[in-house]
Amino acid sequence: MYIYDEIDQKIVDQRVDQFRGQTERYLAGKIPEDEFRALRLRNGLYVQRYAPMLRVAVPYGLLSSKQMRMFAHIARKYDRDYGHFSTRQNIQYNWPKLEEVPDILADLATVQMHAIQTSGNCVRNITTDHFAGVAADEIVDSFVWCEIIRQWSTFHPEFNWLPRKFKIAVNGAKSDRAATEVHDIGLHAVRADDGAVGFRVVVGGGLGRTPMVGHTIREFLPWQHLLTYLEAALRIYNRHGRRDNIHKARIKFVVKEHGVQRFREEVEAEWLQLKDGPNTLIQAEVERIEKRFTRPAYEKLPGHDAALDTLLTSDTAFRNWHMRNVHPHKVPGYAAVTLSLKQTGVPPGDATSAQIDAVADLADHYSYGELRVSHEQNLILADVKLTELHAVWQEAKKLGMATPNIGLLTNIICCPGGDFCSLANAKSIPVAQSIQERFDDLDYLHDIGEIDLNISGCMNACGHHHVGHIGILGVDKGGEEWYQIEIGGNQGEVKPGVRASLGKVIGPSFARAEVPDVIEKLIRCYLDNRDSEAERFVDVAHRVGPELFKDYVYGKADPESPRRRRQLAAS
């Protein structure tokens, strides 16, 4: 857990103190609307279609239990009782009191904590794997990277003003957690022959209206001009960027306009000016911000338990829960646990603060006083031994945590969409509601194997639909809601070669109630169509294209599917 020193502290009191006199003139009618607007987005203060949004940074999604509390006490003093975990690592508020709001961060900075740069165009909140420090596949610590960018990128006097919002997303393992490929810059941690460390540099990937996967404009970047090639690639972006057309102002744009070749050279003629510089890192300044990270004290514990085994023969439940919502760790005789926000009939991503103040107690008593938020709106225990492992699961239960579908089809992310969002042009929270009861029976959704499903309510694409195996986006036809259903995205890497994808549309779109049926019929194509349980939806889309799936939606598919002629062949 990263600890202020005096200069952080320092920093987010006097930005409190700073937001508290501007929403005073401001209520006071001593500030007008279009400039308080600049002010409140600087402090991830949005106005939705009910009441002001308050979104908190969670920086790379790194919690203490005290700063869980704070949480749970924020929901239930200034809030309806919860709070939402989102796609970025944070956590949002969807009822403060404008009047409140510098209360609340007052309340935050106690614990180390704020909203800045949560929104407006700036560099955002840097995310990363939610297993970093314990994955049994990592190459760096991405925490200790993602606090230098952090650092480095709040209030820097030349990117507050950016053409648009800037995502930095930093993957310190061999499998590509953080969907780097669709992030403004994405870090991908890789060692070189002779061990040296460094970064692969992804430019122009994003989501939103016209989404893009990103380029590689660097293979290995040493670690010691990561800040320098991120301002030459940041002062490139600031330089061409348009500030005429929102929907156009995005790197992705500036890089597609540029041609690949042309911004990197670009970036590269930039970067000779800075590569020596002030922000050069020393190896003195990376252990400098790595002391500041208090670390667990692990136990030398054996790597097997026994009684773990028997209890998993035993009991099927448990096994189907660890089987899904436990992972590996890199120290012998730990595990992670994924704590599911995915129960059927609550949205995606919510907790009450009865629920916050209980995983907060769960991180006291089995995981170091530690917490991760993952992207796709789950909580995780990164340090849990493995002799207490159905232990935990006997608590989560009692929270409603211990939907055993971590990658399953009901595990899905989901913006707030039309319950909440002004920008959104229908409901999310339904939609996933009924797809999660349709396919509330774990013995199928085991028989259909890993599907990401992802909802967003607009284009702006807060639920990732593009890169969901099937994305579900809502669309406003003649003032009534309507969705659009792709497949074939994926998020990133998940073994050696297998690149981010953006999905396909399969055609029209479907009204609200329609759309289980849509998701079922989509699941009947892949389960006649795969060959082997090892293949997964997404495999299965990407070999055989959309049309096959569309033809089972739309009622033209072939009654006899190649796998089942198969098998009357093969009898």
The other form holds:
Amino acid sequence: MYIYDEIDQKIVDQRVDQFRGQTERYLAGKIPEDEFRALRLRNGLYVQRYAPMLRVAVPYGLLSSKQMRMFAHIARKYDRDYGHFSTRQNIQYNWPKLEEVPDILADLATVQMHAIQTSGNCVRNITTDHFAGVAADEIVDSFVWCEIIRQWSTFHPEFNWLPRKFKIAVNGAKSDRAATEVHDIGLHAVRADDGAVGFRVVVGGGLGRTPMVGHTIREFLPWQHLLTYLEAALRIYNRHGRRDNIHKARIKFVVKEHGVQRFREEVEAEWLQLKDGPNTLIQAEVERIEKRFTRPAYEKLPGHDAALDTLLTSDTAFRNWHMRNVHPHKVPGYAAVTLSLKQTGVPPGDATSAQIDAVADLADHYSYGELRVSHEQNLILADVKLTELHAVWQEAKKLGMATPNIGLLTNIICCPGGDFCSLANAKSIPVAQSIQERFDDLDYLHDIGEIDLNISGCMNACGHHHVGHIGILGVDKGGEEWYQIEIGGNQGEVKPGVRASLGKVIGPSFARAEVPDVIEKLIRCYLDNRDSEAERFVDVAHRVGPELFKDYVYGKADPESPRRRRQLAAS
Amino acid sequence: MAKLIRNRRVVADNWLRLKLAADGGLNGNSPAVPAEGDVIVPLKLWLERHDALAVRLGKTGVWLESNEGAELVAADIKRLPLIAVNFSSFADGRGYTTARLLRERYGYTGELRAIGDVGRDHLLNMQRCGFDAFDLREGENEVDAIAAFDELPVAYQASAVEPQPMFRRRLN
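Switch from the form predicted alone, shown above, to the form predicted together with its partner chain and output its structure.
Time for the whole complex; same chain goes first.
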């Protein structure tokens, strides 16, 4: 956990006062509606379909049990007793009162939290790998670099009125669990042969209505130059990004229109002017930030626990959970645990105040008082002893957070959709629920194996449907809700050699009631055509292409499928 | 006389700002430049006539549109007592970059004035980027607006008015 010093605290406190003043002046009629809109957005306050929505920052998804309890407090005191964890590793409240928002922010500031730049055309919350600091394949601890960028971007005077929002992701491990190639800027840590740390800089990725995979504009940026390079890239974007069309205003369009080569030259030329200037990072600052992060006081433990092995053999339900929801840790004797917020029947990412408090207790008892929010909308206990996994599982079961589906079909990423969001064309939560209900057989889910299914209620793509192995997009046709299906998307290089890719639409869209059938046919096509269990859905989609899947869905496939023929031949 | 905030004080504005003719052209005498008094002329006029403008009685400044970058006046920095940057909309943030480049890259030390859709809640960032004069839009109260400069006194970044980022100041 990064612990504020008095300067960090002052910056958050003074923003509470500033926003309180802005809110009071607005309520007194002294700020025009459209301008207050822009001002409140910079503090995460939207006006949604039914009420304002407040998005509170969880910087890079890391928080303490104390901060978690504050979320529960806010849900109880100012909202309808629950919050929604978003794909940006933040939490959103759907029912706050506008005039109470300054009080909410003041409460948050008491635990070193805020809603700064969680919306608006500015640099948003920096996101990263939810296993940062504990991943076995770590290159650097990305939290440190995220915090350095957080400070640089907080109230940056030049970049508060960019052409459009700006999302930066940092990945510090070999696997890219931060989807860096689909961000405005993705920074991928690299260690040179001599051990020096730097970043590969990827620019111009993004989802939304015109999804694009980013381009590498620098293979190795030494860490000292991180901020001057970001400043150069943002400056080029601020000057050249389109402001005449909101749908073509993200940096990806500048990269596309200028071409990658010219864009790179522009950034590098600007950077040469800034390079080695005062924003050049220094070792002392990196060390200072590192020291302000509290670290678990890990014990020296054996890498194996015999009692755990026995339980895994004897208890099938525990084994299933362990297989999906427990993840390797770089320190022997420890593991990371995912607490699932994808219980069937509950909107993905939603948690009640009682659940939030209970998770805070779990973090205190089992994981050094810290937890993380994943961009898959789950909660992570990152530092659990192997000897305590069974106890954590039993506690998680009581909370309804032990659904053993991480990485599986029912671990759906889903935006709030038409139930809550004024932008949505269609509902997304009921679609997620109908799929979760259809695929309720755990053995079958395990047989299907790793698959990302993502749902967005409109083309703004908050549910990241373009990078789902299966993506579902809600569309409006003549006032009715329809759903378009894509396959073959991939959020990033999680499996070596399989880079980020965008899904392709398989054909005409479907009514909501048809969606579970379509998913079942896609899965049938996959199972019929995979060459082994190691070949995932997305691997087959890339290998055979969309045509075969279309045949299954739109009815041209041979009912005597290859798998069926193989089964017949074997029997 | 119109009012202005300059260096955190409300003062009378004695500069006359000239605009291009409706067709954007410089045909004939359009816009007519008075022989005396202080004027702020559009960039286009400045670029075409600066030798003539230089011998006027009275000072001549120049104003840039949102899309006109600092480099366009870089060569004239030394002889311009005033540069204004227009914010065609408060949401168009290009002027912030223009201001920083004028101050930090080209070393401009004269008056740097924000004009156009300039309201109280934008003053702080503008000032941090190097503006020292603010011609507020209609309906704003200059006296009340001055409080905005003190709203966020502590900042992480280096800027036109703070050459060192917080991380270098912290370590001292």
